[in-house]
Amino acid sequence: MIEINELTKFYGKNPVPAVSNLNLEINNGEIVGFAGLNGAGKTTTIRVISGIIFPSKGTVMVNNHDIVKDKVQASKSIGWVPEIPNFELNTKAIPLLKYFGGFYGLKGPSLDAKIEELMKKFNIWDARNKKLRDYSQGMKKRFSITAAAIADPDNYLFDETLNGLDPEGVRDMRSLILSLKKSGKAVLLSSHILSELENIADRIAIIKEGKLIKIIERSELSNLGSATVRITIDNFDKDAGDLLEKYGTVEVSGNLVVVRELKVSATEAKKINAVLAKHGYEVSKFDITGEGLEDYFLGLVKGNGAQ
């Protein structure tokens, strides 16, 4: 589990934080998906969690070890992925993750019977006698993952992970974190690919200028934003019409009606079925949806969204 409190990071001497007093739970068995745009905050507070860079104000806790006075104790409980895997090109991939492994009092057959699980795993095994320049991007975020793998860590950082994949690779790294998920790990998910987030993430913390401006659970996802309703009426004729306007702004396509620019709440928008039907119209169809989420998104970030 990751705790994030009141967390605050400044770099040198900008007097702006790159991340302020931002709050976030991140529970076991829990995909939390980050989503902000470039700059947001959403990679400086990764490598806060990580101990990568220290607060300059608030606490990160790992599996309640704080990561500035236990920084040994909460880094072994984490398994960071970067949006771009920084290793040393000309090593072959199971010398370093022997190293790696060492950190964490690994060793012997049963690291080496690791290893070759992992890279197995994440399809890199036949490529384990090759030096890492000679690794594609997407194999090298391959390894990055094994690596962020071998101490079999309670808490997964993913920051934009996604990106420079093929669609064979999205897919796998789906299948993963959810593997991670069913296993009891706790998962933060940076990612542009808001599609993905809104596929797996139990909850999505949206980031605007270093500050947590949203949380969406999964259960509101159906909801966001402003509501649209679409209805088919079999019988309808203009009086229906006019008995919708004042929902909103009514579009019509034979029986298709579709209502937007709601005057009036999702519950009450809820009750239209029921006014056409005490009207003797008669409906075949009714559904409510709200904006997309990445239409939602672009709308809280750019300032023209509803919090």
Contents of the next structure:
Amino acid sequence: MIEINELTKFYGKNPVPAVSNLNLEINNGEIVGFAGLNGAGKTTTIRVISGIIFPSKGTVMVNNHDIVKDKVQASKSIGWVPEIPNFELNTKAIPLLKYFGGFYGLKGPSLDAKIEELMKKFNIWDARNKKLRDYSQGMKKRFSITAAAIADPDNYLFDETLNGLDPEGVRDMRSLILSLKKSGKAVLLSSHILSELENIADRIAIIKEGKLIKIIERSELSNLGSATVRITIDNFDKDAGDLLEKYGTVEVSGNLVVVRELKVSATEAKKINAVLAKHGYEVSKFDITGEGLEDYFLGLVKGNGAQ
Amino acid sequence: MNSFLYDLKRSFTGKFTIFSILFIALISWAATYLFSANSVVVESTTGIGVANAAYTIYSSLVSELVTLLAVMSSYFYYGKDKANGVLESIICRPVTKGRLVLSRYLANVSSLIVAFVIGAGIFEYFLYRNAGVYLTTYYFAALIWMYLVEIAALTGVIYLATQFLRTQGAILGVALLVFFVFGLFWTDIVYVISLYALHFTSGSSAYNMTLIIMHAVSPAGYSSVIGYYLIPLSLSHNFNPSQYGLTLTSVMSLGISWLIVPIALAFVLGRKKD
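Okay, that one was the form predicted on its own. Can I see the form predicted together with its partner chain too?
Next comes the full complex, and the chain you just saw is listed first.
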């Protein structure tokens, strides 16, 4: 479990904090998506949690150990997968993994077996005799995940890990993250790919200019922001458009009509179908949905007031 | 694997260390021939004894090499990895930043010391074989102590500078600056300051004192200080080390200070800074 309390981070003499008074909990068996535009503070937050940089204010507790005051104990429970894996390139995977394992007190045949198991699991076992310099970007990422999992930590931090992965890699990552959740691990997943967060996250934390502006629960995902009505009218004509304009802003694309920014309540909107039928229009599809995560996210972070 | 053992293995098996060991061995071997061919001349012109002459020649030959290899190995084994983010893959493990600094530093210094001890051993062996003389245990120990202090001081200085610098270029630049200023041109700088800026007469007490102080404050100057203490005649004929505060205690204290202070500062800053 990771608890972030009032986390603030300034870089150098810059008076504007990269992260400001951020509070977030990532519980065991939970995947928390972390979304924000470039420079929003996602990577800074993850780097503080992983003990790479120090917080300017606030605390980060990992399994009840302070990442600053009790770094060694806290770090035992963290697996960090950075956006750009950066390892000593002139070495081979196994000696480096043994070195990493040594920090957790792992050694001997059990460590050897663990390394083999993980390298096979993440599909880099065949490259064990190559130097990391000769790994592709995708392989380096897989190695990075192997290195994070070497001590089977309770908490995982994935920082834009899906970037640069091929479709197979994305699928494998998705199933890995879900299996981590199933085994009770706490996962913080930062990503630009909102559809992935939407698919697997239990909650999505949205950060803007260093501040946490919204946490979306999984149950809210299907009903985000203002409702939108999508109607497929087989015999659509201009009069149908005029009829619908009193319900909201109408966008037409062929037979598909989307009514946004509704001027009526959701209950009233449900009656649109009946009104259209009364006027002789044949409605083959009628759907009232939320805004969709992407639109909602952009509305939030660009300040369009889409809350 | 224990992290320090890994760092040690990494330092010893690194291309830079292997190159250093071979290069120092070659220089040391060549130095014995240089000395053997001129030993009689050296002894008669300097009048400081064969062992002293051998010590003086060898230590002055390798002192610049010590500076160059110490600053460059610090860059390769610590500065570069810190600037390009490789150390982050280690810092995220159960280890403190301070311990990581110390582990790399000790491995770094150990590998260089071994390289120079091998070099000194080769010099000793071939000196005996070619000229029939050898450095006494006293001078050999002084030579090793001098290496230890200078390597530790220079390595510590670069580790310290790395705490303030962000890019590989800046760290490499500082490393080369330290080599050029303290390794190559320090003696010239000292002469210019004492003779032309302060207008001291060569061989005067003030001049000698300036020389000692200037070398004492240089991380690469300990070999000169120890040389003035061990072989006073190498400075001037009427030079008395104790008159200038050069005693066994002060020379050892200076060495211990250079051993401890730079790396202690690097350690403290390394623990606190991002």
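Between two forms, the rigid core is the largest collection of C-alphas that superpose within 1.5 Å. Quick caveat: nothing in here was measured; it's all calculated off a predicted structure. Residue numbers count along the first chain shown, from 1.
- The Cα shift for W80 between the two forms, taken after rigid core superposition, is smaller than 2 angstroms.
- In the core-superposed comparison between the two forms, the C-alpha atom of I233 has shifted by at least 2 angstroms.
- Relative to the superposed rigid core, D70 undergoes a CA displacement smaller than 2 Å between the two forms.
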